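The chain below stands alone, shown as structure tokens; this is the form predicted on its own.
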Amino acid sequence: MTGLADIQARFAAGVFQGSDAPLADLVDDGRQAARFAVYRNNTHASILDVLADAFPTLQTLLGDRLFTRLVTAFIRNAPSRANHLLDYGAELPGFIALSEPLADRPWLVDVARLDWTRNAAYAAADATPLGPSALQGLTPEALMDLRLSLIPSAVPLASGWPVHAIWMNAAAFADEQIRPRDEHVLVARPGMQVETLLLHPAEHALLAALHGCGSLGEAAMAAQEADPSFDLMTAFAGHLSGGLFTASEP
């Protein structure tokens, strides 16, 4: 490791892991320790604010004190490697899954996933959506062979917990009130606002198959397997009109 790289590594360890190693690299004027502590505290406070904005439902469920403890541990164990601080936090759901103190609240992992997916949707790339007219004139065979992509901000999620209900009113949920219940959610930003929609299981199967680059025919089969009585065409037409789809990359 080069001299500069070594200094940078020690500085990062000092900021994110609480090490005093960087003090040896600073000019000793009697105040470097206090100055470095201020810098470290300000850095942690800034990251805490960013993560609080990215995970509002999680913060509500945990409360400010426990959320701060969780985020502090996360910063120390998984410091940001993103070019932009607003991209930091994608690993927090996985970190929660490995947290022994939170093992008795398994729903927090999926709640954090939903929070992060909504946060990521704000910064997702824009795309020109397909309208109903784009599919006019296609034969039934061509329509079933068609491969559509969801717009970049759109992500279908599945959970064994009522994550949509919790997201809607997290302050009303106490731990003892949360019971396992399958819920399927779509997060998307077809316009300026991020939408979070509760999905029928077959509707989720349809969108998840398209999100996985399947053909419309394959997605339709997945939806029918989930629920043979599901009104596929109505659901598909609604999402098409809502600007959820774009042309798949060749």
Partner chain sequence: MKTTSLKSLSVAAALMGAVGMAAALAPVEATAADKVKCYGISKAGQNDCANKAGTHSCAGQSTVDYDGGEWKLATADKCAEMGGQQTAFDGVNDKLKG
Contents of the next structure:
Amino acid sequence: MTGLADIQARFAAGVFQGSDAPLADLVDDGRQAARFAVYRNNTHASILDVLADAFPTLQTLLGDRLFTRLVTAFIRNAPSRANHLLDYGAELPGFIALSEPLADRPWLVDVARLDWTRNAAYAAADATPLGPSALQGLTPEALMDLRLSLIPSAVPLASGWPVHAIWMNAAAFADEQIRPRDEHVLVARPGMQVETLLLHPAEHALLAALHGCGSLGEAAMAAQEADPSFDLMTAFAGHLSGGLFTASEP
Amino acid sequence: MKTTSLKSLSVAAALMGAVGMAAALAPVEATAADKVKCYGISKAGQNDCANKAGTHSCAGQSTVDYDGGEWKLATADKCAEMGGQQTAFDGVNDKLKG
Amino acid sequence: MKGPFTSLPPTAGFGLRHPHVLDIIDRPPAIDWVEVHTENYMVAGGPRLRQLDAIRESFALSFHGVGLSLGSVDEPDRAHLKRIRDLVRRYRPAALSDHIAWVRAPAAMDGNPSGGPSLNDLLPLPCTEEAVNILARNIAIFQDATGCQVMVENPSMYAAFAGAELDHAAFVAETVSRAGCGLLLDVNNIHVSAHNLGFDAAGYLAEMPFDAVGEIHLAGHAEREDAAGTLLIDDHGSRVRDAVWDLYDQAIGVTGPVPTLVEWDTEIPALDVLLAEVATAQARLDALPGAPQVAS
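Having seen the form predicted on its own, can you show the form predicted in complex with the partner chain?
Following is the full complex, with the preceding chain placed first.
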């Protein structure tokens, strides 16, 4: 009699490796071994659906056939520990970085990161944003020393590829048209809608410094250093009224 | 020193100005009782939230729809060597790797 | 066995899936309850929870899990249990359930400290004493961690393992009895398993512990030809078949009115089509002897 741990390990190997061989002697009736294919199909098809939903830009760029091959390889080589699907796929951008068949398309890692960051923003904790009124009346010194956090869903991203343009209209980008170009993006969900905004490089420096727990003054100085002509006032005002900030934990 | 403090003065002034400007802009809390916006379900289009349908099912799938084939993986070391800004990926399971 | 295993009303509801969420918030149909997959709400915040807040205003909730992997040799994942408990505290569902199945491979398979890999599918167990014991242990952990009396759902099977020590119905009945939990009786799963494994569906049903039944599931299935003949696939992608309605009538003939759920997960139809199926189930509940007569 085969123990349950052994059955489950062999069954899982058969599903991940796409082979019936580990399963053949687990069944009485040889014809039934082929039926384990149903479980393999369920696993692959359901994860394919989930990742297609989670990585729509990546799927469009790769096309269905290559995306399916990627997902199959991902399931086989890096089976996820996530037992709820909103976590499923966090490792895919890193997996792409190691995938030799995609090595000639280095932008895919950043595209996948952007797709995943949007998923994470969708499920991130809600926050009560800090409104402008909370900052009114502060002295310039107090304002400079202020520790502001970005709301939990907000992540500033930097890429050496035009990831925002690709995300806007992936279908329009053939591989040979993609050239290196720095782009900065903010993903955030100030209310219930996930926003994906193209940032000025200095604006990215501002938000990245706040994301990294710098003071508002340090963040603003970083932005001015990135580009002295940057309109800090308008950019900060826009994000403040847009609900991008919360008070830092003391 | 002097230039630094001049810079920080101008930065502080910009921040002070921004606080005033933000107060005059739209309030943070949306007041519109728009259901679509409230429940975060976008209309079709690029802002449609990617994860809307990535839901669990307890159903089986009646069709086969996957394609295997060889898929070579670089080692994490090689990836770091190539200077990728991505963090090294440690999720690959060596025992399962073909 | 203690019970009751549910405080759902003994009426027909449906499994709420994403395409219908806004519809039922906007125009709540005249049903008492809906069921959601617990894992779909395991988020820190955002639209999913906001939607569930609104849904709860109009309907009683049943939380039906697909990810706890009660049949795994490893104990249920503590972080997963905590997420369930947090959702139970926030939403106070009228029923809480998962499956007689396993989803995660053993952690020992590759020694990953975060547990075995997930196969994202409800996988079959061998009908052995060992499996019954493991299920009973894990269900007890599930009940302790949530403070709820839970139900477990009988599986749909496509293949059977060698070395069975109990028949399929006895395996389910023994699990429920030893765990002291409720049974979420899926009559479509009985029909699908009986066909695929060559046993008698009515005989299986007759062996079920009806005292423990807190809810019944109905769904459609698909047919596929393979080398061993016609295989039924539990795809929840069509209307409930006549043979499954017959099993349902037999079941409620014994249990009396029971909360009954229509599941439709693939090829999801317009809400009207789903509600028509719910109405069919409700009509069968209403036709039971002693059911309240609805004025027409």
